[in-house]
Amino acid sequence: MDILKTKNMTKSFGGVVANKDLSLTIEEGKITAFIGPNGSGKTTFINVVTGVHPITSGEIFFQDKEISKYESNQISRLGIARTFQKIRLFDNLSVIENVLVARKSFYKSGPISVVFNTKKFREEERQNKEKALELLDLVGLKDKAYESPKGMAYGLRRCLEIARALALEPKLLFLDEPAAGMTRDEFKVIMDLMLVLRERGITTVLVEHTMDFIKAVADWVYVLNFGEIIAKGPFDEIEKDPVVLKAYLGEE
Amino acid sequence: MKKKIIFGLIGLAVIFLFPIIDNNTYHLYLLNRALIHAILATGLVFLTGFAGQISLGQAGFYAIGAYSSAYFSTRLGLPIFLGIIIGIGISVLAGFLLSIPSFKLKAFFLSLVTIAFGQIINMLVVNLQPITGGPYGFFGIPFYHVGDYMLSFENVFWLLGVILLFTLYIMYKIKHSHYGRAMLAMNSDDVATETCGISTKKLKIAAFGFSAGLAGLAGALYAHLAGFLSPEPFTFFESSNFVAMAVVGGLRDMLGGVVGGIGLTLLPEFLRFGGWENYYLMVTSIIVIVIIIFMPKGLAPLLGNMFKKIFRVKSSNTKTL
Amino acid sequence: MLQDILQNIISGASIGATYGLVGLGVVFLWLTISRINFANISSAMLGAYLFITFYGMNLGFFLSFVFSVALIALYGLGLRQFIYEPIRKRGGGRLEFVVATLMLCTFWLNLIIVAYGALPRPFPPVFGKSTDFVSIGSIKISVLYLNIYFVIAILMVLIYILLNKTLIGKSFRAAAQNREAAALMGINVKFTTSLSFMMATCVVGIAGILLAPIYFVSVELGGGAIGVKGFASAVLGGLTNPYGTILGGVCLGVLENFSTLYISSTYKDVISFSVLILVLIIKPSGIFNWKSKRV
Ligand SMILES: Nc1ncnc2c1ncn2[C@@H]1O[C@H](COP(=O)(O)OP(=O)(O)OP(=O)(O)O)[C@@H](O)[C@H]1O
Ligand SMILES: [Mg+2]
């Protein structure tokens, strides 16, 4: 089963074509990796699918539903979550509040219930806090729940961003270079986490430069160069593909 | 915790008893205006400090609230209460409208649009003479009354106080809910907020609507307090005073609007009667600039810390006793 | 009929070009510091009042003009030194600058009222009287407007030379793009910022002296409406294009004159306000913003 499908997806910024006629599928329940040299359009792919940048032409289907014209928030509510290459946390909120922001669409209480502090609202608030703490526990941040994320270590901030994405209860999760700038130990935490997520049935799309990481977790790999797919397949095959080697070596 | 609440209640009681201690009519009138400004500035704290949007056209909503309530209660004979509700309603609708540019625009560009909005409303106030009375003014607006009983300035002070407290309560509850968190998130990063499944458009509409509603409420309350309206209090300069109140009070503080609204209403009057009758507005603007440069967080957090210190000293004193 | 139309275009364009000058004050600052000074229009009022003060001391047109402009330049320097820099150094953001300059606007207005009273004063007929005409065929053009054109033409040439034939234009752009990088390139950012503040206040001051014969010397020069017209002109030029800004102002002025002629004078100010809103919503990068650089 394909959870996501793109048809001739193209994105250009002025003259630069960052994604060119991409037609690809992401299989449900698997970990799919995107690799490619700098500037090959990996982040752009995530940005267009998650509605952060409007698509130039082509179509995107999520569970057979066309989402090309949807706003970012609608796409997120359908169950597509993401992290950013350059971490984007809400530094004016505490750690747990960051996670709770992504729980907003699970609340049913309107402003009136909030103002009158109804039982229903308090119950919802309790449940969502519990859920948020559970997610923080999963990424190892439970004991920092009420601190500010502002000065936290890079690895912890990345984990918080993942917890926030998971708070959407996504079916499809995009991680844009989650291991970049991480220590070996932190790196291991993320890798284990990805395997846990796969067990839970969450489809993950991973953009990474670290080949060890991809080798360890990816079920399927797409290789991008200049906005186009130049190779696809399991990592062991891709690794030896002369086209891929050339793309990487040609860059260096 | 309990101690805090008791101290808070005593503080409130003192404030509410104030009109009985000092019942000079002019002082009471001023205090009432201060409370009205506090309500309006609280709306701006919500819009700017929480939701991260800006409005330099708040006097426009203030005018809409004032003239609507005046018109419906004076010309159409509706009860004051209904006039105020209608005033708020029309302001909120105008606020929804002004939120549209904020979908695309930020900071300076948004402030330019809001200035133009304020100017257009001012223009309408001056030129729609059959409704507003134009430069000649709108007379005979009924003062606060319940049936045949005319409220005194003291009564109005208490009424406004209760409205302000209620406003603060609503804001407090909203801030500590999923809505408030979403607003603060949008203030920090709107792209990330969208990817959390939150429509920032809806939030902006709500934030503009809420602050416009409070400005409309303030305008309506002012209309019935003054009994007379002219275009002067609804200019660009009033809009900038309103923003100054919010900023001087403290945009990130629940009580910023209250501190700024009351402070910047009373300060010019202190100056005026303290021997600066010619220069009081100049001096006020200088003081505001100095506060903005040297205390960018505003006065409310400063006062908050001061109170905390005083309390601590007191509690330790009672212990040693 | 045709004559009316032409005359309206000519007078509208000259007033409009002055709005454009007010807009230039916005553009010069935006180019270097990406901030809007909401007390921009105060310089116009200050320029006009300084001019009549010096003129009243029998200094004559030329000296009065030079002295007023020099003082206004000094004021621009002060603006940078005492408002912009302290806010920037203390980590204050855009909002702090917005409110500080708004308050400055109030300050100058009240200072003028205290010093000169709130009543408008006549402006000496240094640019001729609006009732003196020069005839070109059947069209009569007021000397007043011709002289305004003359001053603006000289100014535009000066600005063109300054921005395109000297290093100033280049350093403006560099400072706008990246303070640190500009500093590395050997551009004196402090000097560039000072210069942009001075140029901004000076053009607006001169605009004030040109507008005074039309609006009288009154606090209205420092008030909302003309200020918004300046903003509207600048927005038409995308906040970055000085010539587009003047052109934008000219269009506003002409539009205003025609609406007075065919609709009603009471709503003529609404035009600028609506243009400002519409342009920002539909095309925030400006209408007259050719060779547009990203704002
Ligand atoms: N917002 C934008 N505006 C203009 N051009 C952009 C924008 N985002 C990306 N690009 C361009 O699109 C191309 C692809 O960029 P993208 O960020 O998708 O690459 P990437 O594969 O993620 O690279 P990296 O490995 O460095 O993260 C680049 O040429 C980049 O300059
Ligand atoms: Mg990338």
Partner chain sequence: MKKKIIFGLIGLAVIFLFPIIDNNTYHLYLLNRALIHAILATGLVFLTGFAGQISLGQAGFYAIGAYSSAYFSTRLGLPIFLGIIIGIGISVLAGFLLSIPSFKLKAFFLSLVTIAFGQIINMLVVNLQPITGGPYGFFGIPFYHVGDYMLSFENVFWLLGVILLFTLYIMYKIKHSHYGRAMLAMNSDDVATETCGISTKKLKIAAFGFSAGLAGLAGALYAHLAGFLSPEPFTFFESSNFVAMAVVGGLRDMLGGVVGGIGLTLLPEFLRFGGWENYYLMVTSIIVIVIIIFMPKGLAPLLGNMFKKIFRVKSSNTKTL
Second form
Amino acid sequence: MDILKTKNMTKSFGGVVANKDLSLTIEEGKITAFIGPNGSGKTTFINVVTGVHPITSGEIFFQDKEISKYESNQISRLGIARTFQKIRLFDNLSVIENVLVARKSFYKSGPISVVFNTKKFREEERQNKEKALELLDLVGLKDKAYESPKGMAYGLRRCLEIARALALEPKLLFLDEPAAGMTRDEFKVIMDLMLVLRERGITTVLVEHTMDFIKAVADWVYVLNFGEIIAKGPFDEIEKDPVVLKAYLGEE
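Having gone through the form predicted together with its partner chain, I am curious about the other one (the form predicted alone); can you provide its structure?
For this one, just the chain is written down, with no partner chains and no other molecules.
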């Protein structure tokens, strides 16, 4: 079953066409990867689907509901979350507080309950804190829950950003270069996490340049070049495709 579908999705910036007539599907419960040279339109695809940039033309469907004109906050509420190439954390908050910020939409208590610290509000706080600690444990950061993320290693900060995205309880998760700049050990943590998320039924879309990462986790791969799909299929087929070798992986 497809969780996301685009029809002739196009995004132009002035005279530059970043995505051109993209018609594709993302299968529910699978890990789908987008690869391609820098500037091929991978991040633009994520930005358009998640409402960061408005679509120029075409259609986007999430669980058969058209979301082409939705704002980013509307899209998030439907169950789509993402991370960014550049990590965006609140360094003035603790690790667990960074995750709890993303849980704010799960609070049902009104302002009066908060001011008077009612039983209902305290119970919501307890439940959301438990959920935040569960997610931090999942990404290997539970022991750092009350520390500041400011001085943490790059890979750990990336793990925290993923935990914060997961705090939204997404049905579809976009990860923009999750392994970029990581050490080999950090790289393996993220790779193992992707496989755990698949076991939990979370559909994941990756933009990544590390081919070992893609080979290890991706069920399906789309290759973009100049904003268009030039190949698609399992990684084992993609890495042998002469069109891909010429456009992206290079030829001997």
